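We begin with a single chain expressed as C-alpha cells, specifically the form predicted on its own.
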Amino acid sequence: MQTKLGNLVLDRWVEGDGEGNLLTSAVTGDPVAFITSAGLEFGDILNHARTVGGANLRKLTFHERGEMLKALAKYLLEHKKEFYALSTATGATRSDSWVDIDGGISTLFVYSGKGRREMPNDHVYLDGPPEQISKNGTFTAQHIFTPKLGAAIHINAFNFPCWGMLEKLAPTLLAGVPAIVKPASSTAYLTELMVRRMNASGILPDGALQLICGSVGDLFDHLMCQDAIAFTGSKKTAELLQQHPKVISESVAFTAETDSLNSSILGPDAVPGTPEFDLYIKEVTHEMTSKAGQKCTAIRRIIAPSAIAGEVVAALSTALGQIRIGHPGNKDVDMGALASQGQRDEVRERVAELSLQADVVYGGTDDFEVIDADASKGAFFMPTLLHCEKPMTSNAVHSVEAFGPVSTVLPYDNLDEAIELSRLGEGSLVGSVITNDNDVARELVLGTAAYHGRMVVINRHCAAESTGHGSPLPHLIHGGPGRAGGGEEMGGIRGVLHYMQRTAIQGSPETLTAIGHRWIRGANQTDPGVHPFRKTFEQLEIGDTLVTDSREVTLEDIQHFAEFTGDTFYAHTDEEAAAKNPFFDGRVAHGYLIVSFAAGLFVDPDFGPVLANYGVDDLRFAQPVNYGDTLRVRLACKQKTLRAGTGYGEVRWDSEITNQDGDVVAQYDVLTLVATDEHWASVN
C-alpha cells in the first residue's frame, strides 16, 4: 500500500497536508492509498500552468506537439503492465482495462497523427479560405485559431482513470494549452501512477501537466477568461460548477459530459432468427456488463418492438445468466466489481427507484455466485434487467440512471413511438439502431439525431467491423445535448479547437499572408529568379511566382484528347449539341485537358527538388475554353509544411489559369513534395 497519493504541482511531487481519505480496492476492500490535496496553493498552480506550461507549449509547432504526443504514447506502452496490474483494484477485468489503458494511449497516437497530417507545421491554424470583403481585394479577412493563454482544468470521472485523462489531454496539449488534471478520488491511484510515469519520461515540457489528487480547493476562485474547464461527471455537479461566480464573470469555456440515459432501438424487421436480433442481444449484453456497466455510453434503455419484447427479455436473461462475476484478475471472469462499495450502494438505490415503475425480470438480488472473491468485501453487483410495460407514461425509466450493469426494456408499437421514447431521455451521448432496413434506419436517425451526440447503425453488413454502441473514438465527437451536458470532446481537430481562440483578422493580403504563412491572392508575388521547381524546400519562399508562356487550344487538341482518353462527352465532340447547352456556345475543351495543358506550361521537366505531385485541391472551372483560346498559368508558392525527419516538405501552389482576355478559366491548388536542402545534397 502506498501511504499517500502525490500531487504534481509546480513540476514537483507534493503530498497534501494531513492523513486524507482512505481509498480501498473495489475487489477486496483492502487499503490502497490515502488521498488529499490539503495545503496546496491553487492560485500558484494555475499561474504556473499559464506562465510556464503555456509559454513552453506555444514555442512548439503543431507538428512538434504531435511528435511529443507520439513519444509519450510509446513511453506509456512500455509501462502498461504496471497500469494493468493496478487497474484490477478498480474492479476492471483485463478487457475493461484494455479499453481504459490501451484505448487512452491510442488516443494519443491518433491525435499525434492528425496533428501532423491535418494541421500545419506552424503556430497558427487557419480556419477556411480568406473572406473577400472588398471590391478590389486590397482589404481582406481570414479566420485564424491561436492557443488560449490560460490553463485547461480537466475534472474526470472514476470509471476510466486512464482514458478519461488522456482523451482530454491529447487535444489540449496539441492545441498548445497546459492542463491541470483532477481525477475522481475513488480510482485516482491509477491516474496518479500514469502521471508519475509521464512526468518521469521527461517528454512533456515544464508546466504542461499538473495533477491534483483530492479537492480542487479554491482553484475556481483564480480562474480567468483564458482558462477552460472540461468536466466529466454528474449533471448536478456540472451545474454547480457552471454557476461558480468566476465561471460566469470571466465567461470561462466549460465543456461538460454528464448523465446519459442512452438508448438502443431494435428495428421492427429484426425479429428472432435474423442476424440483427442476435446482434442486438449481444450488443446490449456487452454494454450492460463491460466495465460492470459503469460507462457513460452504456445502454440504459432497450427500445424494442412490443410484439417481440418478451422474446428480447428472454434472450437477454439467458445471455446475462452466462456472465461470470468475480475477481477481475481471474481470466475466467467476465465482469468485475463496481468501483467502490459506495457506488454499489448507489446503484442499489437507483434500481429501487426504477422498480417502482418497471419490473425486475433478471437479477436485482444479492444472492449470486462470485468467483475467486468475497462478495461481502468487494463492490460486486449482479447484472439487472427491468421491463416497463408503459414506458410512454413512466418518467423514472427516462430520468433515473443506475450507473452499473442495469438496463430497462421499453416496448414500442410504431416508429413514431420508438422515436419519442428515445427523445424522452432528454439528451444522450450516444444512441444506436440495429436494423437491416435502411428506410427504417433513416427515419429513426433523422427523428432522434438532434437528441444525440453520436449515433451508430449496425446490421449484418457492418457488424464484424463495427466498434459498437459504447465506444467513443478520437475521430468523432464525444458529448451530447441536454442531460448529457451539451458539450463535445475529441472529434478529431474539432477537439483541439475547443482550447483555441478563433479570431477574424482583417487587413491587406500581404499582411494576412505574413500572419498566416499562407499566400493570399492579391499579396505580393516575387520573382524566384529561377524556375521555382529548381528550389529546395528551404529556398522556396511564400509568394514565389511563375507566370508561364501561353498556349493555344486547337480543335485538333480537343478531338485528340477525346479519342485518346475515351471522354467523348457531347460538349467536346458535337458542335450542334454543345451549342444547345446553356453554358456553352459550341464545342469546348475538356476540363482535364485544360489542367493537363497547364501542367505542361508550368512543369520543369528535369530531375529536381520537386519529388512528386500528390494531389490537386479545390479545382474549379470558372468559364469554358473554346478552341482558338490561349491559356496562361500563374503559379504561386502558397504554403509550406515541413515533414520533419522525412527529407521533404509539402508545398502548396496556388494555380490560376487565364485566357487571352485575362479572364480566369480555372483555379486550384497543386500539392507537391519538395526535397529539403539536406536530402537534395545527399542525392547530388
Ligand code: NAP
Contents of the next structure:
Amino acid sequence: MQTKLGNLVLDRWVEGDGEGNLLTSAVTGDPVAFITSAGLEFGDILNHARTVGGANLRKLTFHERGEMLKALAKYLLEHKKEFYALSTATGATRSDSWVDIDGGISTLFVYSGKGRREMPNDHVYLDGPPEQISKNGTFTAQHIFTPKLGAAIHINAFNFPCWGMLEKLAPTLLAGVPAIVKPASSTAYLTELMVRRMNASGILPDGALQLICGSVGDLFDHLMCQDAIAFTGSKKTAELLQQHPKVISESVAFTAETDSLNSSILGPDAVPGTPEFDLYIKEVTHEMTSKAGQKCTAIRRIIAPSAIAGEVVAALSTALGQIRIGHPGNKDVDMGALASQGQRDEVRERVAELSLQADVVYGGTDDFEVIDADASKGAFFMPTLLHCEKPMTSNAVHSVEAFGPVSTVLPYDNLDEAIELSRLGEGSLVGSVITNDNDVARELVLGTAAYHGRMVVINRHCAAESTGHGSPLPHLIHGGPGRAGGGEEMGGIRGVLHYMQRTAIQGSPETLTAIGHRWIRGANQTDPGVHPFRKTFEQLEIGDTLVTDSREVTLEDIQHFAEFTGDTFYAHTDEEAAAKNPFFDGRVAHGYLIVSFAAGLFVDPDFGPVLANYGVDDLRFAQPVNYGDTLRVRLACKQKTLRAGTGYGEVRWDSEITNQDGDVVAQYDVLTLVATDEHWASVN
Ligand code: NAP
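Could you present the same protein in the form predicted together with the named molecule, rather than the form predicted on its own shown above?
Complete assembly follows, chain above in first position.
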C-alpha cells in the first residue's frame, strides 16, 4: 500500500481526505504515492501564514533571516542523499538532480550571503538615498521597503521539485514573508520529502512554511491585498489564475514564469572549424538533453546562418546520437525519462504540430535503445531535432513548446533576420548568442534584449567558466516578458523586494532618521561628549557628530603631495595650464589630498574601538580647493550594522568637508569597523 503525501498545514502534517490520485515513477511506472489535499481548510492555512508565520518572521532582522537560510541550507545538505535517491523516480539523472537539489540548496546559501551583505541588520530596507523635496531641507522623503503582511503562495512546475521551491522560498523568507508551497502533483513526492526535512529541522519559525500537495481548493477565494503569488507553469494556467476575481479585486501581486521558446543565435563568424561552432553544438546538445529537455530555459529555437544550417544539423545529429537514454540511476545514462507518461504523450503531440511546418531531421521515433529500463513503462523520449526551411513565415516553430528534448533549426540570411526570428518567440526567459565578434554580439543583444529576461553571450574566452544558456542564477533575474509570463524572480535582492511593499515616507530629517535608522542631513547632530572613535559599536548612536578643527591647504602641501605620490597632473603643478582649465582659476589641491587631510582632521589616533577603515562610498568633490583655503570636517554617525558573532559592526559615517566660507568641497561616506562592547572589553 502506497503512502499518501502529507500536507503541512498549521504546523502539522495532515493527510487529505479520500484516496487521492496515484503518482507513479517516471522510469518504471511503479506507484510512488497518492496525492490529495481534499478536506483542507484553505482559508485557515492563509490565516495561519499571515498571523503566525508573518508575525514570527518579522521579529527577525534581515541578517537573522539570512542566518536562518544558511542553517536550513546546511541541514538540507546533510540529507541530500535521500533527495537524490527519490529524485531518480522523477526521471532525473544524477546531474539533473544536482541542478535541482544542490542548485536549490545553493540558492539558499546565496540569498543568505546577499541578505547579510547587502541588507541592513534591521527590519526596514531603504530604497536609495533621501529625495530633496524642500528648499531648506526641513521636509524630506525616503523610499522604504517593509514586508508584505500577507502570505506568499508559490505554485511550482513539475520539472524542478526542489530548486523550483527553494528559489522562491529563499527571497520570500528573507523578506520576512511566510510561504505556502504548492508543488506540481506529478513530482510532489520529492518536494514533500524536502519540506518534511525542513520542518523536522525546527529552523523555521511556526507558520513560516506550509505545503499543499494536490489542488489549492478555494485558497484563492481567501486572498487579500497583502498576499503575493509566484507561479511557474504553463501560460494557460497563469492566465486562468491571474483572472481570478480575488486576484483582480485585491490587486494581489502576481508574478508568472511561463512557457518560453528560448532561442540561441549562432553568429555568422562561427563557421565550422571555429571554437564557437563547437561550443554551439555542445551547448545546444546539452540544453536539449539535460533534464530530458524539461527546462523552461532550454534552447527550443536554434537560429543559425543559412549557409551552414546543414552543417549545424549534421553536427547536432552526430552529438545527439551519442546521448545514451535509459534508467537515470545507471551511471552510463546521459538522459533519463520525462516526468510522466502523460508528459511524454504531450510532447509527442507538440512534435506532431511542429512537424506540420518543419522536418524532423533527427529522432522523432519510438525505435531507440533504452538502457536498463522497460521502454514501455518509463516515459522515455528520443531527442528530436527539426529543421524549418522558412522560419520567417512559420508560426508554430515560434509558439509551440514541446517541453522535452526537442528543438528546431531556423536558418537566417542576415543579422536583421536573426533578430526578427528571435523576437518572433514573443518573449523568452533567456536568449543566447554564440559569437567571437563583439560587434555582432552588440547588434544581436540590442536587437533582442527587450524580448528576453536574461541573455548570455558565449565565445572561446569565457566558455570554460560560462554557466551556460539554461542555468538561472540567484544573482541574476529569472523571468521574461510576453509569453514567458512577464514576471521576474531572483536577481539577488531584487527578488526579495517582490515580497515587500515600497512606500515613500515624507517628514522631517529627524523623523526619517528614526524610521530608517540611517542619519539624514538636516537631522540632529548630537555631541557625543567624547571623540566618537572612543565609543564602542553599542555606545555609538546614530547622529553622534564630530566637528573638527580647521586646517589651511598651502601651495607647499600641494607641491609636496604631487611629488610624494607622483600625481603631478598639471592642475596641481602648472599654474598657467591649470588656469586654462574651465573649472580652475589656477593650481588646485588634489582631491585625494583633501580626503587625506580630512582623515588627519577627524581621526582619533590612539588605540580604540575603531578597528579599521574599509572604504569610502559616494565620494564627490563639489568644488575646487585652492591653496590658502581652510578645510573643516563634519563627521556624523550615519548607519550601524552589527555583524553578529564577529566582535564588530560596520559603522558608516556621513562626512562633509567645507571651506572657510562654509561651502561644501567634498562629501562621502566613510566606512569603518568598530569593536563591540564584548570584544573591546576582551582586549582591554
Ligand atoms: P501547469 O499545468 O500550468 O502546472 C503548473 C502548476 O500549476 C502546477 O503546480 C499545477 O498543479 C498548478 N495548477 C494547474 N492548474 C491549477 C489551478 N487551476 N489552480 C491552481 N494551480 C493549478 O504546467 P505544467 O504543464 O505542469 O508545466 C509545464 C509548463 O511549465 C511548461 O510550459 C513550461 O514552459 C513551464 N515552466 C516554466 C518555467 C519558468 O520558469 N518559466 C519553469 C518550469 C516550467 P498540478 O500539477 O497539481 O496540476
